[in-house]
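First, one chain by itself in structure tokens, the form predicted in complex with the partner chain.
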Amino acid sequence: MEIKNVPQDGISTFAGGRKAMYATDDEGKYGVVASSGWEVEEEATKQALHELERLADEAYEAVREGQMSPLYYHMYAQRMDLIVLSQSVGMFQWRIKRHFKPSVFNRLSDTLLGRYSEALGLSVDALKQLPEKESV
């Protein structure tokens, strides 16, 4: 890629940052150019973020309706899925799925809540409830 073609789209996902790209000058010589991002990259990143948001929003509703425990929402809100959460807390997926049941979740020991709190980076109190949300 030539230096003049290095994208400078100022994409939002970089939050003002720039990434290094290798590109050629007029003589074909390679060097590092700082790029403020490419729309294509922004599009792909946002698509992934939107999917995570969609899952978190659905989870939010399910928790509010009392079908699922708050753990289910926080998993998606922290950009995880069942596989990642299971690996992060070191518990089997079926066990975590049980904890998605409000009745089971409400009886969880402090030790178990502590493990979730550590893996999700949330306080135990925050873990036990849904955050306030105006519009979902």
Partner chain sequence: MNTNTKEFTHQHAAHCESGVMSSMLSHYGLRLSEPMVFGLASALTFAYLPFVKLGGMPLIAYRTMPKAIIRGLQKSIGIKMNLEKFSKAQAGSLRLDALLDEGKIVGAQSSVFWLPYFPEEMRFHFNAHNLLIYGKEETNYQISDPVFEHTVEADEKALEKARFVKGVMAPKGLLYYPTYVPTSIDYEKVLPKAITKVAKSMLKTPVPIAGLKGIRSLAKNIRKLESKDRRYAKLFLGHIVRMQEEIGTGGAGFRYIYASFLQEASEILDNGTLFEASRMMTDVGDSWREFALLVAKSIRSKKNETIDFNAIAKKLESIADEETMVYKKLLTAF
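Now show me the form predicted alone, since the one above was the form predicted in complex with the partner chain.
Here you get just the chain by itself.
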């Protein structure tokens, strides 16, 4: 992309910020250019966030009905999926899926709960509970 074509749409998802993009100058040399975003990028980001909110709402109901552990809800509420959570805590996905079962989750050690709470930015006590619906 040429420097003159770097998007400068001032999208809302950047919140006034900018990101670095590589573009070529008139001589064809690459350089870093600040971009205020592209409308298509904004729409894609909003759709992704909407999908994570929908998944968090579904997870909330699954936890409330006792089908899944609170870990399942908090993963989506913190805008993560199984892959990201797995990478964040350094565990295999199959192991985390096992921890989504309430009977398994309730027996987890404090050390393991601490790894999850650190990755999700929650206290261990908050990790064990489902928040009130108003704060979801």
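What we label the rigid core is the largest C-alpha set whose atoms superpose within 1.5 Å from one form to the other. Here the structure is a predicted model, which is why all the values come from computation and not from measurement. Residue numbers count along the first chain shown, from 1.
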**Request:** Please indicate which of Arg115, Phe100, Lys46, Gln93 marks the hinge of the motion between these two forms, where one rigid part turns against the other.
**Result:** Lys46
**Request:** May I ask you to give the angle in ° that the smaller rigid part rotates through, relative to the larger, between these two forms?
**Result:** 30
**Item:** Cα shift between these two forms at Val33, which is computed once both forms share a superposed rigid core (Å)
**Value:** 12.1
